[in-house]
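Just the one chain here, laid out as structure tokens, in the form predicted on its own.
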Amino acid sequence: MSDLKRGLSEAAFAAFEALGLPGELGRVTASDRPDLADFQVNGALPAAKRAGRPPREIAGQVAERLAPDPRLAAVEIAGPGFINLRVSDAALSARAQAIAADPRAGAERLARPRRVIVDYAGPNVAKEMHVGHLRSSIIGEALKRLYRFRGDEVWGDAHFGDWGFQMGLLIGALADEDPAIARAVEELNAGRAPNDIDSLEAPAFQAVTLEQVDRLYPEAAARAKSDEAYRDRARRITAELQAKRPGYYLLWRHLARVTRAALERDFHALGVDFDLWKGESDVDPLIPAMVGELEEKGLLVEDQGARIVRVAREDDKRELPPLIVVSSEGSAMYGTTDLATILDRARSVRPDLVIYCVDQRQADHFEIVFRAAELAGYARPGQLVHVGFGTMNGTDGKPFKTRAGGVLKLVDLIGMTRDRARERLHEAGLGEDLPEAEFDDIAGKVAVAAVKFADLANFRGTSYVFDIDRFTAFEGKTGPYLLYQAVRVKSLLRKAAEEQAEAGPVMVADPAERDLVLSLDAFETALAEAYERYAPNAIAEHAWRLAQAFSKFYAACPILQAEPAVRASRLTLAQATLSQLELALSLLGIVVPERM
């Protein structure tokens, strides 16, 4: 059984077509006046312009065809020609029963699933993740889960930044700071390059820590902006690293190892996981042949010592720079590895769609790379999509910083939020009788819910202010509030089981029951919107509305105290709510604890 909105839309489509009018005019939407109707059809007004007839006349003819539908209790004309639809209690009862019996809680599967790659997080080797990585990780994880749930075959790829100019900067900075590292690099580079460099170890590099390079990188990056010789040296090191010069390559490999350990820790704390842990370095072997192919196709041209692909079009409204494939120093650039990654994915996965979940400020970069990929024949138009997002800001409206003005590390943000979640639980008197380990586990879930819901409740294209006090509250539109509502349903169902009260057939009668079932019915619509617009906020909004509807139902409709048939019906509604709410939250990457 499809959701009520779609089923009624099909009926309205048919009614308009029977009048010789376009069926799409019968689109059914949720009513602007829930006190008057459940759904409405507004197509009579534009139909009147086409047909040259009064809109109320057309609306009346459509209503006449819809009125016999057994799903509808009332079909009324309002205003200049709006058609108001009120669903019957019997149809709502049947729909609620179907949702309760469905393991997917009323969600449908795609008729034509696709092969999809979601490229998100994008951490850099040799740097700890900071809050700038948060949105990409959270939004990308939600999209991966959503697309997989809808039926697509999905791969999540972390896509490390591990092979570009920043690596040359870091290697040079480490050698400058530590003479032992400088000697080891020099000795390895001076020796003959071994055939099996991957089997070598360099003891001198083992002392290098992520904290050390995390400190050095900002200093090196700042110096490179003003010191041309320093910048040129970093470029030469980058080129030699990409040529697998032993000293540079072995130091880079150690940096990759220690970074991976820290990344896995931070991602695990966020409930984020990947199917592919590939980086720029993984496609390096493809680059020489790719460059040759671009040259053969006449796409590669010389420009001031570099080799570029021009992607500008005659109809462009603004100037778009070319893709630099090989720098004047002979090294592959950021865009080069992105292009090679598209080629690698085309050969290994053959995706129908690749979603790049990256800061909106990278829009031009991806436009350039995508155009180059299409020119080279590595991708089709529309196959590569950049899903951009705004920034997470502090209360001053600027990108989130520490009190000292530095970039806040992601691990510190998670720890800070977990500490505040513990305080909030104590303030609310929740979990105080639980074992310490279980309390800490709940605090961790509350913290992740606070961070993720705060982000995903907004449309991804907008920026938002991170307010830890507001986001960790157990009231208002927050992740902790949703967890509390879900845990309350679990508690209710446990108590029902203790009293041997069983769920049974749904019999909708009370207005609060009607509202709850209509909220449950809206799940498929929310999923479809999130899927089509790459917008998890539609799911977050649905979860919020469902929790509110249940809260009103819980207050207005006694459950365990009701007479047996009504109690059984309302227990089924509670079970359906919990199932759908937990499912919606899981798509956002939020886990509901068993109790609080």
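Now the other one: the form predicted together with the RNA, given that the block above is the form predicted on its own.
Nothing else is written out below except the one chain.
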């Protein structure tokens, strides 16, 4: 059963067509004026222009055809030609009943599923994740879950940055700092490259820690900006690493392992998971053949010592730089591995759509890579999509930094939020008689809900201010509010079960019940919008509205004390709300505890 909005749209579509007007004009939307109507149709206004007739006249004719519909209690014309629809209580009751009985809580399935890859543009394997990495993980995860839920076949790929200049830079810095490492690298490099390099171990590298990496990388990156010789050496090392010189390669492998473990820990804490734990290095073997192919196709040209693909077009408004495939040092670049990854995926997964969930600032980069991929025949137009998001700034409007001037690590953010959650749980007297382990689990879920919802409630495209107080806020439009509402329903349903109160047929009567059912009905619309615009904030917004509608219903309508038939109806509404709310939150990557 489709939602009320779509059902009514179909009726309005038919009404417009019967009048010889385009059916699309019959699009039904939620009313802007809830005091006047539940839904509205605005199509009479644009229709008037085409038909050369007054809008109210057309609206009147459409309304006449809609009026007999048993789902509608009232059809009225308002203002210049709006058609206001008020749904009957019986139709709302039936819809609530259907949602309650539906394991998908009223959400539909795609008619034509696609094969989709969500590329999280994973963090660099050179430094720990900080809050700046938050968005791609959270948004990417939400998109992955949404797409999968609607019926697409989806692969989430971490796509770690583990094969570029930053690795050469870090290797150089480590050798500079620790003579033992420098020696080990030299000795290994001096020996002949063994055929089975993967089985080699280099004990000297075992002592390298994440803390060391974390400390050295920013220094090295800064120095490379001003010191040309230093930069050139790092680029040389990068090229040699990619050529698998044993010393560099084995040190790289150790770094990859160490940082990978930290990344897994961070992603796990956030409830983010990947189907493919791939990195740039994984497509390295494809590069030589790819370069040859680009050459054969006449796309590759020599320029300033590098080998590039020109992607600029005549009608470009700006001068788009070329894709640098092979640097003048002979190494693969960011764009090289991206292109090779597109080729790899085209051969393995054969996706209909690849969503790159990456910072908006990289828009030009992706435009260049996508054009190159199309020129090479690795992708069709529209198959690759860059879903950009804004940057996260501090309260001062500049890129976020801690008070000490450093970046805030993701683990620390989660930890801080969890501590705040513990405090607030105590203050509110929630979960006091629960075992320690469950209490901790709840605090963790509250923290993740707070962090994720604070991010996902914003439209991805705009930058927003990272405010630690906002991420640890538990009142108002926050993740914890939503958990609280869901848990309240669970508690209610538990109590009902104890009293052996059963759910039964829905009979909508109270205004709060009407509003709740209309909120439930809007689920599919929210999912469709989030899907089409790659915008999880539509789901977050829906979850918030639903929770709020329930809270009002909860305050206005006693449930367990009501007479049996009313009680049964309200229990069904509560169940439907819980299943849809929990589902919506799960799509955002937020887990609801049993109690709190």
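Residue numbers count along the first chain shown, from 1. Think of the rigid core as the biggest set of C-alphas that the two forms share within 1.5 Å after superposition. Keep in mind that this is a model prediction, so the values were computed, not measured.
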Is it true that residue 475 shifts between these two forms by 2 Å or more at the Cα, once the core is aligned? yes
